[in-house]
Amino acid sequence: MNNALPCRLNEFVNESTYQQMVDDMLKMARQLGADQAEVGAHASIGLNVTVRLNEVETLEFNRDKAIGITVYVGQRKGSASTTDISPASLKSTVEAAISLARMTQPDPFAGLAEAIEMAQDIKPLELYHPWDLTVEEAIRLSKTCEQNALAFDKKIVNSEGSTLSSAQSYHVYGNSHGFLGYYPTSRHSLSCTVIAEDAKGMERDYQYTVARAKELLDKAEKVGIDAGERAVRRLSAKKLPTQRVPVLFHATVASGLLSHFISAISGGRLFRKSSFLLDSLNKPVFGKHIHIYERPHIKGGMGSAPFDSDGVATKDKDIVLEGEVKSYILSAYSARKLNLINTGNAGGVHNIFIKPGEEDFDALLKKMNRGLLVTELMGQGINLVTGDYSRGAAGFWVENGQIQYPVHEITIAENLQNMFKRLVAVGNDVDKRSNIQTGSLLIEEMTLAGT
């Protein structure tokens, strides 16, 4: 058995072949009557290893290829995709897209982004850092991670496993404006989940590390120890009475609040009028101290990209400045629907930050004085039409600025508009593992539903 990763990306993907496939499909679309067309191709290879209780539970190699085309016949749109990249399959995929377009109703807002918006000067963003990982090394690192978690404390009684993943991908996009863009990416991660037990019951928790480059991952030992520590800290959790209290969202869960905000100002929700933040542009949603911004070109960033999925150049922007919404999150289509300027966010956002304050985590606990520290959220009780927010939570009770004991089986509820207005502090303990990066977030008051 060959214990190496199936191959490096450049051994699996011939870049010039993929670029030629995109160009060929665009030409076929024009010949078959498309007025405009766009093609996206994707290829990836990866290795995933999961170890549980020191035994290999799963071992997966993957090699994936896919290519898709969207055509516009007048203002009629049709899309088709395939995982078979043979010439005959590519031809039939284009024909299927053309056929579908001719059966759809015209959409006055359909079509490619404007040619002038296409990315021109595509600079390398250092998103590709391959790892020549062998199966043996992946197993060893996963075992080391889990062993350190299990050895952390005698109260760690079981494991749900430790998983190491390494993936490399290649992305190509082209359209009939003559735009052709492409770049490779990599993503590596290691995680561990364990179960702790004492006389009052069992609790589970986890830890993970993720990065573009293997050198930026936390050590396997640290991931395991952190997972064990987090699980043990949750033992002997108590319930709380229903009350109104300040709530501090730990940095590891705080990005969820920002993602709800981003969803609420995204074009699709706005033109469908399914957001509680309709007509919020240039209006205050947060306090004046809040600054949220996008930086798509950070080298090695988890969300970095030189262009969006329409081929539009990504660019730095302020989304919230001094508490006011300064930019929605728009694609070419949603911008046309709303009669606004395209923001280059087809396919999502690229590295969102909220400016941290000067207070660290301990200072935020002192600032809160008495209230709930949330370290885990459960359920999906968010209604973005009304802004109502209600989720199961677990964490720690805080008195006199100090953590007192773990708590569980509680629900926190409030309207997101009120939560944003009552966001009184952003910590400098930024969690950098996500496309949306934030420190801990202190909300002035929420309803805590318990016993």
Second form
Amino acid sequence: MNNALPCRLNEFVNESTYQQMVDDMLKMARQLGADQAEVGAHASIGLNVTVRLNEVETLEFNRDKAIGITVYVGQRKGSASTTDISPASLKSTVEAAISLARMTQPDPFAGLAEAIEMAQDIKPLELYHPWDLTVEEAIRLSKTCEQNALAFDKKIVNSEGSTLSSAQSYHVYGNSHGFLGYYPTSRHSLSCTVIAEDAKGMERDYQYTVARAKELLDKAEKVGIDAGERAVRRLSAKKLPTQRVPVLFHATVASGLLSHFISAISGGRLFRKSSFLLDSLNKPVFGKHIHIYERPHIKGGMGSAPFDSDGVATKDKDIVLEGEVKSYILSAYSARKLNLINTGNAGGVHNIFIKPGEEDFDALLKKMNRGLLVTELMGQGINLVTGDYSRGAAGFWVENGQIQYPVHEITIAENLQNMFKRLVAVGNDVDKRSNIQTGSLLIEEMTLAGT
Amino acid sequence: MKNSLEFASDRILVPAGLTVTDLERVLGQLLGHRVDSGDLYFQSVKHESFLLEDGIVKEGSFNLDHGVGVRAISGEKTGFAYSDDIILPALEQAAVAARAIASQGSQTALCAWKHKITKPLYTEKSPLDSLTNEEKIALLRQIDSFARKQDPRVTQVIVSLVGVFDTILVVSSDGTMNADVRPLVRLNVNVIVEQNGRRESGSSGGGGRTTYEYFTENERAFDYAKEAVHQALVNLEAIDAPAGTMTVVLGPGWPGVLLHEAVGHGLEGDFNRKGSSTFSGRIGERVASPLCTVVDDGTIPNRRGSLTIDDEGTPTQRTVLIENGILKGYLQDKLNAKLMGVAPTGNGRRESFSHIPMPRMTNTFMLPGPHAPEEIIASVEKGLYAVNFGGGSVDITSGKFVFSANEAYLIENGKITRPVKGATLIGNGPDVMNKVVMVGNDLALDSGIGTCGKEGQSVPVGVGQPTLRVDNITVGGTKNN
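If the structure you just shared is the form predicted on its own, then what does the corresponding form predicted in complex with its partner chain look like?
Below: every chain and molecule of the assembly, starting with the one above.
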């Protein structure tokens, strides 16, 4: 089998053509009467191979591109985008944005970020590590991964397969301040999902590894073995009686809790008054031992970016210091709405960390002594307006600081404000795969609903 | 008037300079390599959206996407490539990539074209042109001022309006040549209310495969605003939700998300072919109480979940999934139907040309039973009455599913009493379906708001049910009784 599509980004994307397109669209917008404009484009190529029960199941070649423009006519805003980058299409895209901007209503806060905030001398962040991956190698790695999962235990009876994905993307953003920024990125991942069965029924679980460089991926064997182990250990899960208990969120699911915090202090929710953390700046939300910070320029970081989606320089910052909120998460627009200083977070956050404590995972189990270890969460029962949190969960019952047996078909509920206040320990078992990195998080008490 | 095939051909093939002979040649290239079957899926989508908040229509956006997906199938293997350039060289390159999957499989010949025009279930007019831009803006502003007039405690109103005009054309080596012109509109109203420092939200909306006039007919858009305000005000009074296992009465319509999660996903053909679903190999067995008959019906005119043909060109149908509690059938696309030796059910769907088709639901609902809803509530001594939900999700292997109520009340001595805060409900699909003890006579479908996600692909769907009484389901509140 030959890889019939270009496997290098530069065979698919001519960088100078993309930069020229951005420039052309900005010029066109100005000619058509825009006072300000911004254009973002991206192009990516990728390969996904899924192997199931030792046979190739899908072989997928991805090639995507898109370009979009936002124009401001006075204080009125219009946007348009397309996947068709022919000159005629680019022209009609600009025209569509202009015509929308002529009909929307003036918003005194609309417009680009200030020119002075634009990222200067963009430093390379080492986000692009292309992998000359052949289809054969992708198949071989996926097979190795799945074989290790299937061989882990006789109770592994079925598989949803193992998938290797490798993608390379090129990002360019320019605006009418004269800013033009661009950089390529890569992302490679290997995952595996298998099914274990015993007399009580089937359970599935998965494992994955993800990195910008192939050298940083976990070994295929390890990913497979972990997937097998995770599926088997869930078998013969029990339900639990309804009670108030301590809950330990395993590092693999704990980043979700922090992402709710980040959402609740994000500009869009604050100016819409749809957050339970309004007016929380300089106020304690967590205990004094909690520090949360953002580091956007980590070399090769999964969340790293030199500038945000307004073209504004991203920067290191403390978000929570000694439990107090020190910075909201703002874009140019939300900062203007709230009359605060822009934090360079248009489009989101870039590498969030919560400072790990001294304790490893086993020490946290001991500290909890008796309670629930959560390894899976289900559903979207989070109300960020009120902070009410209620989600399906599965995991393990812990007594005497040790895992006793798997549990399922339960929910955990509490108000997030109380959960943050009662976040008593952060483990040093940090899961480094996510844009929000944390160790396991121990919450002093929540309501567990079961039988 | 042109039929959908002529319309799609004019819209997609003609501008690209492609002829039927070109398509035959590309399919021929795809098949020349020990591939069992192959298809080409052309798509052109216009999408627009408008957003009102703080009393002004702040944003309008317009997107135009098009492309072609090329798929080759050999046994259980699928090779797939796509291009957002609809030109012959790109198509040929994608075909070469997709057919790389074949290592076995029979020599297949291209079948003769079977042109079959299916009567469209919805208008072929573009919703984007159904109101002028001025009228769209005026509508959003009227909804905003109407919502604010409902109650002085309303502090924020966010209204979004989305219109999609999707044209697809699918040609397959089995002789399928079919097209569909698919309008889709959606309007949503979100409100925030505030009283003595307490803030709550409410949300309501609807839509379907129709044009924007749908929202102005019968004051529908204003009903959404009323409903959103009502929901938010109810939540201002809500007390902590109970925790534990109890009797739950589910209201009609959107709470049918229960069936989507507890039953629907687990009956999709791919999971059952692979044996990974808790429902695998159980056709003919009892999987629900005898009161339950559940169907998936893609043929209801103008519904959000309906399709005249699915994304493989198969006309949609009404498929009985569970009849009087007995498992009757699965939802199939062509690949899984063939591998399981059954007929496709018109459930082969994909998010777009850049995604691989798989079995998906259309409109999934339970048929009505004998009881008046009042009678069902009166039968419960102590329990929860849940009338509105956010989303849900399911683990099809263990059968565990959740769905989250965002408007619910206590039932005490057969009467609805106090509103309670939102809570997640969790259960096991077949267990919960066996605990359905009363079925109402008030079947309703949802208002046209559902989006279903599976393996990273989103498609619009519908759900529905009559009022149901389910004994013993776990409610994830904070108050331990």
